[in-house]
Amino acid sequence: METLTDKILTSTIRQRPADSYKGTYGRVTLIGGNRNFGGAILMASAAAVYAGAGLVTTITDASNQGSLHARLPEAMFADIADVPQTHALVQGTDVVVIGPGLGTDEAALQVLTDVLRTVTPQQTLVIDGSAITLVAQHQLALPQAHLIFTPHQMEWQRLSGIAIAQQTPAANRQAVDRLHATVVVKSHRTEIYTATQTYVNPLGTPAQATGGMGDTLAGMIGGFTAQFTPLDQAVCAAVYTHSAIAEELAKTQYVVLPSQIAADLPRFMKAHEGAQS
């Protein structure tokens, strides 16, 4: 298992070329946020925008439209009940993030099933939160795509069948290999399992123990993978950045809010950008 260092930042986050435009930095479509959990998809969307994704679209319950426009005017809105529109938007994006605040009811299951049928091998699909639970509960068939799961340990237990106490690197590796995906197992020391390597994030603080942290990380992973390559390196850089910002804020704060991490992304990424590739 390899321990991540700050070298992952400058080797991943690149200076932007002068002739770039919003299309250079990828399209990210985020799906989630039912009537009760709109905050989750708002936080994930903000993280994708502040991480630098060129175009961000949020597909969510209509009740969240006003909040999205008020808090994040940079993101475009689409109604999750409009199935043809969702299908078209998923087809036209680079990265799909699904799960934050999605819920686990029949409507959520239908949305997830449609997305899993729509994504293509060229796209990246980040499966987070309740979408992980739905995949596990219903044993949904996974598509051919660049799959990234972002479970906390209980969600990983549901998906992998490995009890939290038995979630060793060796056991986790066997489950990851069956999924043919990159898996970010979130914990006190988050572990990232790629197809060929296992990484541990040495950073993190108990000040992060508040709702929305995982939603923010999912959005950051969406934003990073839309812009930076290779994909596994982009995932690792997002995980490391998430905790590094939190540790900086925790020096003077008892609690770090997920929205603060997102808001600090442009400054942090500028301070740790490497040369153009």
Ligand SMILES: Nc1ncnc2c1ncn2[C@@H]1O[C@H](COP(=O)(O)OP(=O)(O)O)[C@@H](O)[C@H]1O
Given for the second form:
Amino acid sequence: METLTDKILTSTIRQRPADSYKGTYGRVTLIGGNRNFGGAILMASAAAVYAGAGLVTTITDASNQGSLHARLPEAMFADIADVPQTHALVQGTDVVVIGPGLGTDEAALQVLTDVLRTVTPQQTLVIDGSAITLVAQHQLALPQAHLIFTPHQMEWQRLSGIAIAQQTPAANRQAVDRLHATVVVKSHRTEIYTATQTYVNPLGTPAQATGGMGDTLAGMIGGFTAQFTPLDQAVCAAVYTHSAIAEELAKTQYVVLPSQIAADLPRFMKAHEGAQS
Ligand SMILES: NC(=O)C1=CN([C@@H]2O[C@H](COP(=O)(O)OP(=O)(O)OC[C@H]3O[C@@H](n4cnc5c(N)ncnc54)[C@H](OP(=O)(O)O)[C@@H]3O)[C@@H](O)[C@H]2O)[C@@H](O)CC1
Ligand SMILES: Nc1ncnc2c1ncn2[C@@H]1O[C@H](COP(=O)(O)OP(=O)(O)O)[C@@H](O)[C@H]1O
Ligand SMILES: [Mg+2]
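Same protein, different condition: the form predicted alone was shown, now please give the form predicted in complex with this ligand.
Below is the entire complex, every chain and molecule, led by the chain shown above.
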């Protein structure tokens, strides 16, 4: 198991070339936020925007449109009930993040099933929160795509069948190999399982133990993978950045709010950018 260090930042976050435009930095489409969990997809979307994704679209329950635009005018809105529109948006994006606040009802299952059928091998699909629970509950077939799961320990138990107390690196590795995906197993010391390597994030603070913290990480992973390569390095850099910002804020704060991490991303990323690739 390799412990991540500051090096992951400068080797991943690159100075932006002058000759670039929003298309250079990727399209991210986020899907989630039912009537009760609108905040989750809002936090994920803000994290993708503040991490620097070029174009962000949020597909969510229509009741969340006003709050989305009030908090995050940079994001475009689409109604999750409009199935053909969702299908077209997913086809036209680089990265899909699905699950924050999606819920696990029949409508959520239909949206997820359609997304799993639509994504192509060139696209990146980040599967978080309710979408992980749905994949596990319904044993959904997974597509050929760059798949990234971001479970907390209970979601990982549901997906892998490994009880939380038995989630050792060796047991996790066997389950990851069966999934053919990169898996971020979140805990107070998050582990990242790629096809070839296992990493541990040495950073993180109990000040992060608050609802929405994982939703924010999912959006950051969307933003980082839209911009930076190789893919697994982008995932590791997002996980490390999320905790590094939290640790900085926790020096003077008892609790760190997820939206504060998103707001600090542009400053933090500038302070840790490497030379142009
Ligand atoms: N503002 C919003 O809109 C927010 C919306 N959200 C959205 O809600 C949806 C449901 O997600 P969820 O994570 O809240 O619920 P679920 O999947 O049932 O897991 C909880 C169960 O697992 C257990 N558990 C054991 N170990 C654990 C661990 N390490 N970390 C966490 N849990 C652990 C835990 O045990 P307990 O605490 O009861 O002992 C409990 O039994 C999802 O779409 C998410 O995006 C949230 O992000 C919040 C803010
Ligand atoms: N004690 C802790 N130390 C470090 N990180 C933590 C701690 N508690 C929670 N986190 C981090 O907060 C996030 C929680 O994710 P998750 O449970 O999916 O939150 P939510 O679904 O509410 O957004 C993960 O990234 C996890 O690593
Ligand atoms: Mg979560």
